[in-house]
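First, one chain by itself: the form predicted alone, in structure tokens.
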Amino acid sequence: MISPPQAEALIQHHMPRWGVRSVPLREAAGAVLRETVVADRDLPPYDRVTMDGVAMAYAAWQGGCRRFRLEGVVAAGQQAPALHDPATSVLQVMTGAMLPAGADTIVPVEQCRISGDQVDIDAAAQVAPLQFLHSQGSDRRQGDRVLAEGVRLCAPHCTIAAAVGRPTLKVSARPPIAIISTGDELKPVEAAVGPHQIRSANDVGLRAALQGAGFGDIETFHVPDDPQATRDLLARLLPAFGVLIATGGVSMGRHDYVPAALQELGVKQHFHKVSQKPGKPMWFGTYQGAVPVFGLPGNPVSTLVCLHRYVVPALALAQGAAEGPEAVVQLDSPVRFPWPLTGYLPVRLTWAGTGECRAHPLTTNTSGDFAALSGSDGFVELPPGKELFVAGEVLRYYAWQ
């Protein structure tokens, strides 16, 4: 067996790098940007009204004016004019609306009384230069960076890239993905099960993993414990997808036909068995060093486990995605783990009052015990070598989602 380490380095030695494609920016989200996105303006692209109320210049106020004339109203979207006569006059603006010329400074709405063509302002008032303004270009230069290459776009991002003018933009490619679930005893979801019969689960948990990774192609498939039907099956899929992940039938046992199928079809196998508990059967390889494939054990939590410690990094790392920092919680209560391998173990994350993250631990009755995730955020590992992991020991995290 492997460590998980040397698993994650030759999974990442082998994996393709996807290609770059043009997408309209309403499909963008959730794909990797594949360029730098630069502002086409200043942003704001003009002094910006922060605040509804009048326009004008702080010299009238700092001069001991207080009563003014009203020359207009300028809403969002208009052409702002300049004041005529900065010294005795002011205009009315709506929040969003452009600085007109002469003003520096906004005075709120509830500190004005209007009247017909005349404007009071509260002696009280307090009266700054440049206040409730949105100056422009502060928030970036024309030609500045807003949008890194390597990040994958969610809201904020594509806000971004429309207010820069970009109706398309480049992302990496998302190959579409096969999964794979082996066993007779397996039914859909809609069907009737026998008392010898469970559901299948692991490749809708499988298909909603993926799909929050930001990957929308995905096919699911079946395939009963028969070495021919395993073999035809993989035959027809491995030219036909980018990425195929299988659950179950990798194992040691009798009816676990997926790795020598798959040899047999010319995948070359980089690694079988590792390291960890659960997940230890876990199987990579590559076809024609083009297409990975992972094949997962079939209990559900060791599937969950292997697919977001391995599969969903190795796939940002194909779609060229930047790295993020390594996240890491604390343990909130200790734990014992009695196995000379590591460990991965779900938890439910707390936050103490100074602000650190803590990971409360959740046994689970097995590596089957699917129902005992129903309460964690995402799981830990814990490294080989010790049996006694106590409080307050900081630990690598991985999230569900």
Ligand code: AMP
The other form holds:
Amino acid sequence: MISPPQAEALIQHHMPRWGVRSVPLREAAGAVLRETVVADRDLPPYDRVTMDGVAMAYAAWQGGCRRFRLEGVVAAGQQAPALHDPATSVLQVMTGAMLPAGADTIVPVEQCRISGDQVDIDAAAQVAPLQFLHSQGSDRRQGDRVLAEGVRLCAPHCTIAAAVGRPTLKVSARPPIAIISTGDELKPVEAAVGPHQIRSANDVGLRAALQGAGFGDIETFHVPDDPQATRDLLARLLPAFGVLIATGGVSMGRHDYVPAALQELGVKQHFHKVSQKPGKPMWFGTYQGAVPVFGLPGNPVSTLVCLHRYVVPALALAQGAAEGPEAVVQLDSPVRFPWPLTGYLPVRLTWAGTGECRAHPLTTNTSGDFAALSGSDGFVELPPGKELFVAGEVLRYYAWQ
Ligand code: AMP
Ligand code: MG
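For comparison with the form predicted alone, produce the structure of the form predicted in complex with ligand AMP.
Starting with the chain above, the whole complex follows.
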């Protein structure tokens, strides 16, 4: 049986790399940027006033002038007129306005007495040259890179793209994803359930996680425990979707038909079973080198762990997402894990007053106790080879999407 790092490496090796599409900026959040975005002009594009006040020439203040003539008012959005007589005059300016030519200093309105066209500046005012100005190009110059290829676009990135005049962006393609739940015992959430039945929950959780990871084109299917029905459904989905994620039906039980059906349909198996708990029956293959197929174990905890441990990073890779730093956290209390496998343990994060992030292990009733996940933020990876993990141990962390 292979280890989780080996499984991860096989997935990385066989994942396709998706192409590029152009999207309207308003639909770009969550997508992976596939171009470098540069400033179309200086940022800020003009000397921007950052305080309501009057704009003056510092030389006039330095020369001892305290009473000025008011030449007019400049608001944000107006092309600023030049200060005609910088030695004796000022212009009133609003936050966000363009600095008038001839002025180089703003005195806050609170330090001015304005009556009619006369302005008296408080004798005690502290005035420094260039104060309350955000100078043209002081943040970025025209042509400077403002967004790097590979970022997953979130609010600041979208703000920046808008500010540099990009109504469309090149982002990674996101092929449609099929989620397939398997099992005779499953009923949809809105249906009545008999005493021998359970509600199909994994497909709902998988969809939530994929949406959280920035995917929108997701369809859900269900197939009973029947080899022919399993083959028929998979045969229909393989040519129509970019990714298939099955849940359940991948163990060694008599009714686990997914691996055999996939292989009969020409999906090349890269691994089946990983030395981990939960999630051991995990299956992975590719169809025609282009469609990755993930067979996740049916136990809801296993399904979610395998999705976050393997599928979400694989989809990020296929989109060309830049790799972030590996998230690690410290355990806040000891954990015993007496199996010779890699363990995955749900945790709740807490922040110590010192700023350290600690992971509090959650006790679950059984490995199938998915209700215990409600208080968790994610899970940690317990490497194999030891039974006791002490408080303070640094472990890899995966956040729920
Ligand atoms: P399997 O891997 O098909 O043997 O399923 C293992 C366990 O997970 C069984 O108890 C199933 O009932 C449960 N299970 C499988 N699929 C789902 C699902 N879609 N929603 C909730 N539980 C499931
Ligand atoms: Mg099953």
